[in-house]
Each structure stands twice: as C-alpha cells, then as structure tokens.
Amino acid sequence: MQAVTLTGCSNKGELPSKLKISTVAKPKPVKKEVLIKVFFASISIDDINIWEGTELGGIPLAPTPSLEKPVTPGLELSGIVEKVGNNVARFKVGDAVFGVSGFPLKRNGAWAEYCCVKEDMLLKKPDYLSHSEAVACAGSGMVSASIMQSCHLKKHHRVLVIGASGGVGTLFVQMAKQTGAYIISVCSHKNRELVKSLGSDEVIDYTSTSFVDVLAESKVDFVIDLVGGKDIEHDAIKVLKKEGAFKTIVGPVRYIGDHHLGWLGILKMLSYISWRIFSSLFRKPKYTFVAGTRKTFSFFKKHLETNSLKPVIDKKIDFNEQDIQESINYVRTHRATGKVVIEVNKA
C-alpha cells in the first residue's frame, strides 16, 4: 500500500522535507483492532507539532522514526472497515466509519491507503455526513464536545468563543447553540459570515476590536479559548461572571505546540495550570483545562445523531507528496478555517 512514511526526526519546520510517499506492507489488525480502508485523513497542529516534537511544548508522545523503522504520521481519518481483528464487537466489514488513532501512538498512522485503529476510538459514519466531512470533525469533535460537557450549557448563558472559525471552534458553536445559549465568537473579519451562519448571535472581529471593550458591561458565563496564551486569560477575567469559567485546550502558551518549551519551561507550564485550577476554586472564576478524550464519545455521538452539525472544510487536497507538504505549512499558519482533509482512496 501507499502511505506517507517519515524515517528521521524533524525539528520545528522541518516535516514538510522530511516525508514522503512510499510502498508499505498493509497493516494487520490484532485484538479489539480494525483495518480501515482510509477515504479521507485530516492535516491538524497535533500532527505536525507530534512528529516536529514540540506537542504540549515538547512532551514526547511518539515512536521514534528510523530508516529500519519508518512512522506516518496521522491521527484523524474516515473509511471503511476492511477487517476486524479478534473480540471485535462493534463494527464489522462494510461498516463506514470515522475517528482518530489514538494514544499512545503507533508507528501506522491515519496517512495512508490503510490504517489499523482500536475499535473503542471509532464511531459509525452518520449518513448524512460525507467521509470529508466526518473526519473534519473527528478529533475536533471529541474536543468540543468534551468542552460541551463540562459546561452544562443553558439558554440563560451567555458564551464567548475564542477561535471560533478554527476545527474546534466551528463544531463548538453548532453544539453550543443547539442548547439556545447566547454565542458571540471572537474572529478575523474574513470568517464573520461564516461563523454567524454557523449560529454565532454575536461577532467580534479580534483585528480591530478588543472583546475586552465590548463586553465590559454586559458580562458572560463562559469563556471557551482555543487559542491560548495568558493575556487572553487575563482579558478573559475582565469579562467573566464571578460564577463564571475559562475554559481553555492550549493553556498559558499561545499555540502551544509553535515553541519547543523544554523540560523546565513544560514543568512550569504544567505547575502554572494546577495552580490556576486549583486557586479558582477559591477565587472565582473558575478555570478550566480541557481535553479531548474516548469518554467523550458517547456525548459526541449524542450531537452527531441530531442530523444538524456541518463540518467546516477549507480545502481537499490529493494524496501527493506536493499537496501534503504545502497543506502543513498552511495548517502550521493557524489561519485555517475549519479543516484540511486530504482525499486518499475514492470513496
């Protein structure tokens, strides 16, 4: 088979160079494991920043590549089942379905003609998504909705969404709005049309316009940050309820995975967030730190079978070593408006 193969590691900006399209063996799907015949991949930052070795600052998440050992990188994708290994119980051959690698990582990623995933890190294909469409909001899914569960959300709550035109903001205000809460998103200009129709009530274009000065009066209960950084928090504060929470999936350091931390700077990183969870729970608001995890999915699923949520896409690109190279330096600018998928097998 056909599969992106890295064999050495890439320091930040490196990946593009380092990858490149080779012939593989077809992977074989162990226990509770099924082989997916994979339509469509997702290009996200946790790929890039993964195999650049700066995800979370720099934490190490994943195999080392080798020439003797080569990896492909990949967490999001959408297929077919192809075959099911021992103890499988949900899915069977012929099923489509959509979800992410999972952790740890293996050397076999979502990048490639087939993958292997576990059974529990997958969910039916709904019919009324393509298989683009279901991979754009697979990881990025199971994070929005794993903020939409530890926010309880009411039609009283008024909700600031920092990032909203990103993968994980776009999915976040469709599912915060099937709850009638007050949405107002926090984006370029260029992205206003399109988070208003996603159901924003609200924009405020971040280029010109502090959502410090606009919301100093007629503040919110909560603050969702895609982007992080700890002058957001601070502004966040500003226009916070004392009942109020942040919620945050980077942290203190803007786009995280842009800086190589090391130990120290991670190990203060890390203290910082179990300070600040710990200290709002005596000095309002609350903080929140959010991650995407597999017990989000049922909650996930949930959303998807209201037949409501679109996916945002910015572009499909082919499975080519050009298109894919060029998408990671697109997707590494943080400009992106919802996803890149990349169309590997004709569905």
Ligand SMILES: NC(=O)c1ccc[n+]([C@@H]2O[C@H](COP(=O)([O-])OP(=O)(O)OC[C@H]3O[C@@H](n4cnc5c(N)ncnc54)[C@H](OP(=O)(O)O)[C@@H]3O)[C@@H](O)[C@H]2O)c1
Given for the second form:
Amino acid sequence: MQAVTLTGCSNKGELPSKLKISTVAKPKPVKKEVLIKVFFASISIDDINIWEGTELGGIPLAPTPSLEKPVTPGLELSGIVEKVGNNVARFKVGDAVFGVSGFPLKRNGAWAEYCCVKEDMLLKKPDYLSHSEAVACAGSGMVSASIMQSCHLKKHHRVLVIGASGGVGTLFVQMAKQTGAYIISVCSHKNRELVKSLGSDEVIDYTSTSFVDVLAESKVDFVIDLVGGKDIEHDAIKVLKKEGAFKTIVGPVRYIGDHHLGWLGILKMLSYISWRIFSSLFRKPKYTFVAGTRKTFSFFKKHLETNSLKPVIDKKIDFNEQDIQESINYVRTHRATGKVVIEVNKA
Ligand SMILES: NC(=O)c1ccc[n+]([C@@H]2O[C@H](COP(=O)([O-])OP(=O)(O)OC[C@H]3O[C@@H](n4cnc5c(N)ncnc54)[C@H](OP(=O)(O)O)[C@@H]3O)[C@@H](O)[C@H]2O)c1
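Same protein, different form: I have the form predicted on its own, so give me the form predicted together with this ligand.
To see the whole picture, the full complex is given below, headed by that same chain.
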C-alpha cells in the first residue's frame, strides 16, 4: 500500500521536507483492532507538533522514526472496515467509521491507504455526514465533546469562545448553540460570517477589538480558550462572572507546539496549570484544563445521534507529497478555517 513515511526525526519547520510517499506493507489488525480502508485523513496542528517534537512543548510522546522502522503520521481518519481482528465486538466488515488512529501514539497513522485502529477509538459514521465531514470531526469533535461535558451548558448561559473558527472551535460553537446558550465568538474578520452561520450570536474581531472592551459590562459564564496564552487568561478573568469558569485546551503558552520548551519549560507550564486549578478553588472564577479522552467518545456518539453537526472543511487535498507539504505549512500558520483533509482513497 501507499503511505506517507518518515525515516528520521524532524525539527521545527522540517516535517514537509522529511516526508515522502512510499510503498509499505499493509498492516494486519491485532486483538481488538480493525483494518480500515482510509477514505479521508486530516492534517491537524497536533500532527505537525508530534512529528516535529514539540507536542506539549516537547514531551517525547511519539516513537522515533528510523530507516529500518519508518513511521506514518496522521491522527484522524474516516473510511470503511476492511477486516476485523480477534475480539472486535462493535464493528463488522463494510461498516463506515471514523475516529482517531491511536493513543498512545503509534507507528502506523492515518496518512496511508490502510490503517489499523483499536475499536474503542472509532465511531460508526452517521449517514448525514460525508466521509470528508466525518474526518473533520474525529479528534476535534472528541475534544469539543469534552469541553461540553465539563460545562453543563444551559439556555441562560453566556459563553465566550476564543478561536471559534478553527478545527475545534467550528464544532464547539455548533454543539454549544444546540443547548440554547448565548454564544459570543472571537475570530478575525474573514471568518465573521462563517462563525455566525454556525450559531454565534455575536462575533468579536480580535484584530480590531478587545473582547474586554465589549464584555466588561455584560460578563459571561464561560470563557472557552482554544488559542492559549496568559494574556487571554488574564483578559478572560476581567469578563467572567465570579461563579463562572475559564476552560482552556491549550494552557498558558499561546500556540504551544510552536515552541520547544525543554523539560524545565514543560515543568513550569504543568506547575502553572496545576497551581491555577488549585488556587481557583478558593479564588474564583474556576480554572480548568480540558483534554479530549476516549471516555468522551460515548457522549460524542450520543450527541451525533441526537443533533446534527456541519463540520467545516477549509481545504480538500489529494494524496500527493506536494499538496501534503503545502498544507502542513498552511496549517502551521494557525489561520486554517475548520479542517484540512486529505482524500486518500476514493469512497
Ligand atoms: N487539550 C486537547 O485535548 C486538545 C485537543 C485538540 C487540540 N488542542 C489544541 O487546541 C488548539 C486549537 O486547535 P485547532 O485544531 O482548533 O487549531 P486550528 O484549527 O489550527 O486553529 C486555527 C484557528 O485559530 C484562530 N486563531 C488563531 N489565533 C487566534 C487568536 N489570537 N484569537 C482568536 N482566534 C485565533 C484562527 O482564526 P483567524 O484565522 O480568524 O485568526 C484559525 O481559524 C491547538 O493549540 C491544539 O494543539 C488541544
């Protein structure tokens, strides 16, 4: 089969020049795994950070690529079940599925014609989503569902979403709006109409207006931070009600994967998050760090069955080296609107 392969480590900015499409052996599903014929995979900022060694500021999560043991990147995928391993209970050959290729991170990711995935990291694709839409809400949908679960949103809540036009934000705004809450989205001017169409009641263009100026007199119950950085957190405190909550999926370092923090930097960042969680128990508003986990999958599944989502696709690209290289460089600008997806096999 054809797969994107890496045979050596990449430093920041080097991933595009290090990858190539090669012929490799088709993987075989082991216990509790299914083999998926991949129709679409996505390029997320986390794919880039993992393989350039800066995910979570540089904690070594991924296996090391080598000539003898190349790796294939790719977290999110959608496709059809081609084969099932032993003890697979939830899926059969021919099922249309989508999900996340592997936690902890493994060698054979989704940027390949076939990929083996643990069955508990997959969901059946609802009929109302195309395969390209399904891949756009795999990992991003999982983390959006985690935020939803931690907020318990009600109709009377006012919610500020910072980074509303990205892969996570475009899904979270829709999920949050379905509760009837009042949604205020922060993005740049080019994405204004889009985030309105997804359900935002108000939009603040961060390139010309500070959300503190707009909301100082009309505070919010939740600030959802999808961008990161201490300045956003400090501003958020100014617009949060005392009983409100600040929820971040990034933490105190803006665009965290842009930086190689080193062990000391990581320790400082983790200590800061722990300290903020602890201190906010006494000095409100509450501070929470939210991560996507496989536990959220069942909540997300219920949500998809009872509500519809319209994932936003920025670019649909072909499975060739040049398009993948260019798209990696585009995603790392932090200006993508929704998701960039790769059509690997025709559905
Ligand atoms: N904790 C977890 O489990 C978890 C899971 C997934 C992702 N993440 C992290 O969450 C972050 C967001 O992920 P993503 O996939 O949504 O990223 P993304 O798709 O790359 O985000 C791009 C979007 O961010 C917006 N943006 C950039 N700077 C902004 C700013 N200063 N204010 C407001 N909006 C801004 C851009 O809007 P404009 O073009 O309009 O500026 C763009 O639409 C990443 O750092 C990722 O690593 C965490």
